[in-house]
Every structure is written in C-alpha cells, then in structure tokens.
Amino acid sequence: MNGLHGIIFSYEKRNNLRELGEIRSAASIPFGGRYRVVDFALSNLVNAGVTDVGVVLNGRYQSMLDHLGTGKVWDLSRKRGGLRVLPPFNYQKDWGVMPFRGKIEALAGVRTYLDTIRQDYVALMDGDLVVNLPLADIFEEHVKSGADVTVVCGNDSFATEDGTYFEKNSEGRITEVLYNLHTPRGYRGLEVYILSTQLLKDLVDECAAKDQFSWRKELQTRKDSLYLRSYIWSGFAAQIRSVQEYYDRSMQLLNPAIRAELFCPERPIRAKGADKSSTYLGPEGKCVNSLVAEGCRIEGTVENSILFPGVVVEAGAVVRNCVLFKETVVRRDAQLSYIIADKDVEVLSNRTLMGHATYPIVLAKGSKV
C-alpha cells in the first residue's frame, strides 16, 4: 500500500502529566516496559505499509529527537522519503511565544512539507495514542467508501477529558461532531483521520487564510458539506494526557488479554533495543505478575509492577504496584507502593514511599529520595 502518507503530531498540549511532562512531550514518555508512546503510532503506520512519515514537533522535543534518530528501528531510514522530523514552529504574540493552538496551525507551520507528499492520501495521528490499529484495513475501507474523511473512534472504555465525540447514522456517516460536553455521548474520537492529500492542503490553506486553527471545529462546520465517515475500534486504546491515565493504562498491561491484543504478532510494535543482558533474579528475589524488561537485577520483591531496562531492586526492598523507568535503583529494605519513578531515580535504603491507586506519586528524573 503505497498510497498513504503518515503525519504524527508530537507538539505540546494541555495536559496533567506533571513531572513526566517537564522534560519531554507526551509522545516520548516511556510506556509498557520498553517502549515510548510514539512507537505505537509509528508502528501502526509502518505495519500498514507506510514508508513516508512526518513528525510535527513544537516544544520539549529533545527527548523525541534522541528517540527517533534516523528512523532505522521502524524501517524509515531511506534516501528518499522515510522519516522526516518537522521543525518546531511558534506563532508570536505580544505576550511571548506560545504552543500550537491546533492541528491546522501545526500543519500551516509546515505547509511546504505538505507539497512534498508523494502519496494521494494522508493519515493524521496523535503521538500520545497507545493503540494497535488495522490501519491497512481502515485505509482500504476509506477508499472503497468514497468518504472525504474517515474518523477512527473508540468504544466507551476510551475516555479522556476534553475529547471530541461523534454521532453517526446506521450507514456509518457522521452526523454530529461534539466537544466540550458535560455528559459525553456518541463515540470518542481517537484523533486518527484519513483523507486525501489534496483535501488536506485545501483545508490548511483556507483555514490559515482565515486564522482558523482548530481541526475539530472545522469538522463540525463541514460535517454537512463533507462526507465524514466513522470507523469504530472496539479494542484497547489509551491517550496519555495525565499521570492518572498513564498509571491506570500501564497497570492494564498486566492483564494478559490486553497485552495479547496490543502486542499481537500480526502487527508488531517496534521499539529501540536496550542492548542489555538478561534480567537477573536473585536467590531471594521474588517477582509476581509483573512486566520486567532486560538488564534488571531483582534481589528483593516485585509485585504487580512494570520495570524498564536496568532497574535494580536490592535485597529486602519491596516494590508493589509501581512503574519504574530505566536505571532506577531501589536500595536495600526500601518500600515502594503506587510510585512512578522516572529515569535514573535512586530510592535510598529503608525509605518508605506510598502513593495511592487514585493518586500515584511521581519521582522526577534523576531525583534521589
């Protein structure tokens, strides 16, 4: 399938990621033991046969640049096309430099890039979406249906604040575009759209000329003049826009059924390797119902937790219901519950840190507690 181009939005949005978002965008947050959130969007596109992908940046993008590299991990390192990291762009107001106000403005900032797209169709995706979509099938249905825009929607279990909802008729045509709802109804949009390249350029040009920047407002305005079609995805999907959602969705990965769906062999999720040796479980070590990446050393107790590469849990330490990023060290006899530890965190001996399932504690990168 050479007719589809991918654009991933990795610019800053309003969110409640606290310490997790201070040094990185939501799309580059580690997830699932060995992945970054953006790995899912990239893998969705590559699994559908997409060979050209542009990633739109804005702020806090150094982590994303380091992670993407040349795109070789996703087979996007090519002499022609492949992965393109689109430079950050801000609009200037009297009060200073501000983030993008919406997808239209982000695309207007890289308008010349749109002219270089070789494919007839474009898939727009948010970089903070964790999902494994049959994107090739969705694209095929889009072409056969003759729709102007196909909108991928999730089921009721996919819910985040400030979302866009869609109502459809029996034929799948979208009849209402709704947002800022006190009581949500319809289907929650996954922020995945497929449309023709020419239509996208026309929309960007027209909206930029009128200083209109909101993609969802344009869909709402044009729902009668354009054929908006829905595709309902009933599987696992998560948008990482708050610490609580990050923690809840991470813990869901301990469910074998959800893992099997998200990491199905037919559509593999590609990620950078950690280049570490196998994990070591000491004679007194205990690991129960947890996801543990390579290069870890466990001599204490780990229960219902997710450990990224290089994590060390020393003898006597107990880690329960936690997410520990790369190279985190939990010293002897420390007790951790409901903790999200960023990279290179050290928890000293005999410390006790306890959060709650409804309010996990976040330890910032490099902190020593």
Contents of the next structure:
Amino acid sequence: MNGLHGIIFSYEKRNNLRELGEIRSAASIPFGGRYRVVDFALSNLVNAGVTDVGVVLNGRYQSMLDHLGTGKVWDLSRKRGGLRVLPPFNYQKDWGVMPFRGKIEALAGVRTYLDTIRQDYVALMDGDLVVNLPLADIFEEHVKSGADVTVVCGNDSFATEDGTYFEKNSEGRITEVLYNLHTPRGYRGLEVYILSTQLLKDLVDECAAKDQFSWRKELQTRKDSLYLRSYIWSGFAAQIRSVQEYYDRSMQLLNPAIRAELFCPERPIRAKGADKSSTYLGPEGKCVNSLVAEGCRIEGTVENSILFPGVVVEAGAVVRNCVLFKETVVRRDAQLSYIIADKDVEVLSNRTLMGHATYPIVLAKGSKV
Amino acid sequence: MKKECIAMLLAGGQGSRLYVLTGDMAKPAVPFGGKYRIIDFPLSNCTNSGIDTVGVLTQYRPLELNSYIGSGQPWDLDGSTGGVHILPPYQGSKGGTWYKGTANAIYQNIGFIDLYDPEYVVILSGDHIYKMDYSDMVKRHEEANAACTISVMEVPWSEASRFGIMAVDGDDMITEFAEKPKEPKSNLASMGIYVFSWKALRKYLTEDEADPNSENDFGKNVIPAMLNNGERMAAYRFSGYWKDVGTLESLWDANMDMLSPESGLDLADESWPIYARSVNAPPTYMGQDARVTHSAINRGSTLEGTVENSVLSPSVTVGKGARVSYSVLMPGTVVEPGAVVEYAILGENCRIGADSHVGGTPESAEEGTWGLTVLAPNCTVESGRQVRPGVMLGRNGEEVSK
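Next up, can you give the form predicted together with its partner chain of this protein, since the form predicted alone came first?
Whole complex next, starting from this chain.
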C-alpha cells in the first residue's frame, strides 16, 4: 500500500456532448476503439500503485455502474480498500435531482467516506480526462516539494469547454487561477490535484460551512496562503467535454507518436475485454489509417476511422473520418463521413450521411438510419 | 458438494507432432485462431453446456497452461462450488507416478471426482477444435440408459481406417469398436469425447489398474473391456465442425477454416461464444499502405504491409512493404519491412528480419519437397535470409528435422 488515495469525479456538468451525453456521463463515453474515458483515470491511479479509489457519481450513472462492476478489471476488487462507488447517498439537497455545483459540494456529499481514507494523500481526478500521467513521479515530487497542493496542467494549444487555467512563476508556484475566460491563457488545468487527506477534509468542512461549493474558486481565494505548485505535463491530455473535442481528440489517436505515448507499455491502460472473435477483413475489404477493435467484419472501405468492437461494414460501404461505437452496422453501399455513431446504430443500404470536420454528426444510440 | 455432471479434460499430451511449437508448452496451450488457445474450445463448451466443474489433467510442460487457465475466470469457471481445477500427477504416501495413460490419469484422480459425487463424468481431450453442447450428449446418455456414450461423426469411407470406428445397431447402440481397422464396418469415427456413468467408470478404472498388462488407455483398454462385458454403450452423433489439430497441417487447415464460416467453424456466432484470456492492448492500427484481405487480426497489432489469407494473433507487427500470405502468426510476431512470409506457422515472438523470405507457395518448390514452414517461438530470422518451404527452425534459428 502506498500513501496515495484516488478520488474520481463523475457527476453531470454543463457540457456540449449532445447525444453522446444524453444517456451517460462523460466518464463512461467510449473512447479510442475499446476504452471508456474513465479507464484512463483508473489506470493512471492503479499504475501509480494506488490501491483504493473512490468514484463520486451523480446523475445518469447507470452506464458507469455497469462499466465499473466490482473493479476487477483494474485489480480494484480487494478485501480491504479497492473500488468504492459513491452515489450521492449523503447529499443534503434533493436526492439525485440537483446536480453537484462543484467538486467541494461533491466531496461534502460523501463526507463520511473521506474519514475512511487510509492514506495520507489524495489524488483528485476528473472522469472526463484522457491521459497517461506518470502519477507515481508526480506524487513523489509533491511530497518532496512540500507543496500544499500539486496542480497538474497540460501544455498544448487545445482549449477545453469550461476549462480552468493557471499562471505560474518561474519556480512553478501558481500565481493565478482563471476560468470563464473568453480567450484562454496560462496553462490548461487537467483537474488533477494531489494534496494531503487532512487538508482536503479541512477545506471541505470550511467551505461546506459557508456554502462554498467550487474547488477552483477556493484555490483562487487561497492562492497566496497555500503553496499551490504546478506540474506541467507536455504530453497528450484530452478533456472530453464537447462533441468537437471528442472528435478531434479521437482523430489524434491515428498519430503513431500520440498512441505510443498514451498506450505506453510501462503504464498500460486497462479496459474490459469484449469476448468477441478476431476481426475479419473480407477479400474486397480495405482498411487504412484506422484503429480497429476486435469482432469487426469489414467487407467495404474504411479510412481514417476508429472502429469499436463488433462493427460491421458491408461490401461497397465507405466509411471515412468516422468513429463507430460498438456493434454499429453499415449496410451495403452506404457512405459515411465525419460521423460519430453511438452503440447499436444501423445505417441502411445506400444511405449517405456527411458531417464535417468542424461539425461531426452524432447518431444517437440504437438509431436506425 | 454433489454435482450432476463434471468434466475431466486430458491436457497432458506433449503434442509431439506439432514439433517445435510444443517445445515449451503442452499442446492445449498452443495459440489458435488469432485470439484463442486450443484449450479454450473444450473449456468454453463446458461453460456453455452448463458444466461448472472441470478437472484439467496436466503433465507435460504445464507452466504455460497453468498460467493461462489461472482462476478460470475468462470461462466463468471460477465459481465457489466447482470451477476449474488443475490436476497434475502427485506424490502420495506410497510414492507417485506419472500418468501412465488416459485411463490412469482419471484413476489417479478418483478422489477428486468423488468429492463431487457426480452421476456422470464427461471425458474430454485438449486437442480438438469444435463447438459441442455436452448437455445434449449427456441427455442422450441418460435416455439410452447407457454406462458409456461415445460421440461419433461420419467420416468419408476412404478415411475410416485412420480412426477408431464404431459399429452400431438400429438404436445407435455400439456393438463393436475397432481401432484403425483395415476393413471398417462403418464410417462412424470416435471423436475422443466420452460420457460415463461414474459408478460404472469407477469400477472399470479400478479393474483396469489392477491389470498389469493394460496400457491404461480409454480407447485401447477401458472401452473394449466395457463392450466385452456387455455394458450398454451408446453412440452420440455429432455433425458440426470438428478437427483434431494434432499435426502442423491440420492446425494450419483449422486456422484457414476459421476465415471462412462456410467451413462450419463460425467463431463470430455469439449464441455459442468461445472465451479466451485476452491480452490488454490497444486496438489494431492499420497504416496508410496497409492492404489486409481475407484475414483475421487482433488487438495490439500494427499492420503497415500486405496481409492476405492469414490469421494474426494479438500484438503482431507487419512492416511497410512486407507481405504475409496463407500464414498463421502467433502472438508478438514481428515481420520487418520488405520481408515475405508464405505458407508458414510462426511461433510466439518470432522476428522476421527485413527483406528475408520465409516459406513459399506449393508451386515454388520442387516436386514432392513442399511443406509448411514452421518457426519455433522466439526464433529470429536474420535480414535477407531465405527459409525454404517445408523447413522447420528451432528457437535459435537452426534447422530442425521432423
């Protein structure tokens, strides 16, 4: 057992996920051909030696519960510790009706759970983050540096919906906390924080007493009294908060350098198996520059796309620049481009559907076109 | 814990006719069909047939098999009453022996079977590729009020003399059994799958063990003894896909059959899934110049060259300008750019150097010399090397004779 505990937030927030978010929280959206977004946060924690992880849920979490199960996939089904699923059992507001307004409110909703944490430190992560962080190293640096809170930031030009941004000085100390920016500046916060369990509980109690619910507002207020230290991660880090981000970030996986980094063998991303047979490409099938999961049958043409398990592309069908979720069926001679098809979608023969790189079309789960 | 029916899976075979492929592992652990291993078939059949207790009898190089089976969770065989149990030979207070034959292997585990006090015991072997509902066979056994039921399938008359052949009466009760008869009386071949009433089997196993002249084998000793004693022996007719993958050629054939569901081997049919312990790896990436046709591929692979009529396991790499045809590539194989692999079986983690050429088409070889090219696991072929059709290479890249 190492000294770090994980808490993952998966509650409903304002977002622009359209049909993808109608039936699930961002954390349980399928990503990268065989993963759910939350697999990344869970794997990051487990790969850093974390044995106990709490997942805070609120709103549309059936899909998430199905996915998490006992936590066995991440070796989190343990006699002591392991996975703790935290629906809003202790939430003072109307049960399940009001979404959490912020992380502090979410933590106040599971306050009794915070007292059961066995470890001295806690890593807070958002469930909508796709990244492969060297979290063990970040934790070690946190302890060595004597910081009160380590704030993990990205370092790329991607803006994100409703993002939090940080400015730092040359020593790495956070000097400003910004959000609701019209034009983003500073470093994009990945909503990954490491702090001591005691400080977390103190902050939660103090804030709850004042009906202060926002974590980032609290950081802003205390940026001088607390030592907020930045950790800058210059690799791939995606926050899935809009259809556009989902699409752009998915397509980045076709770049081998990004795949090599996100799926590095030292820190494997663990996901549920699908119990499907091998993927089969037919005599006339063509599949280039694409990621393909198991159990697919490709008899037509697939280019620049991501296919989840069990996708069928019949002869003559053409799929370009698409993301097709589990069990999508594209019938003969249909043509799709810039489409995100949710689970169990069927596109009938000869249909043509076109989105655009700047507006990918989402086909809702189970729809028949 | 009383069970109606349990299964005993004979998985100790060396599989010597798979030569270098089974140098370090028992035959049932050999990869098949991309994501599977041979033993996935009987294990999945058990779980799909409602049999939740399986004893796996291991003997030869069991490490790979043991770690593959693990807790049995991938096949849902990790229940709290029953589940999968690995049964190696062991030392008792009066010493111990290796399993002398198939019947002796079961005899040595009478104690295990008695724990479950079953009515019926299904005896399976770990070298066949097929989908079968054992519960249907047990039903036939019950209805025929038999002591033993043997599953049989019709084979072409011309091949009947290669099998154990059953002669049956009008009710499909077995009247005669002949091992590889010169003049077969029927074309019903034994598939090596038996259902026994445990009481009867227990008696015959004990008697067989007491006979010093017995080879302690089901086909040679136990079944003939039961027939001679006039026990009721039923035949159970099976008509689906079934293949013994005990030879390199049949292993290759069965892999090719998997590519064409018309062969009867449809692994995508989800009403009878075949489960496997799968590796954790990202989806397969197919590059800009990849040309993959009539082939099966699996996760963790990166394919940038041409792949045709082939079966690829997980984590295979095929470089740019490389070509793989009519071949079976086991997990972790790397085919470097410009290399050609034809009509070959490549063991796990083989590395085929750039611009080398492994195997060849039947037309390319001199009359009568052609054969599959087979590489042992972890074998490296240096860049530019030519490996002729029919050649077998050991783990250090040396030629090995069959």
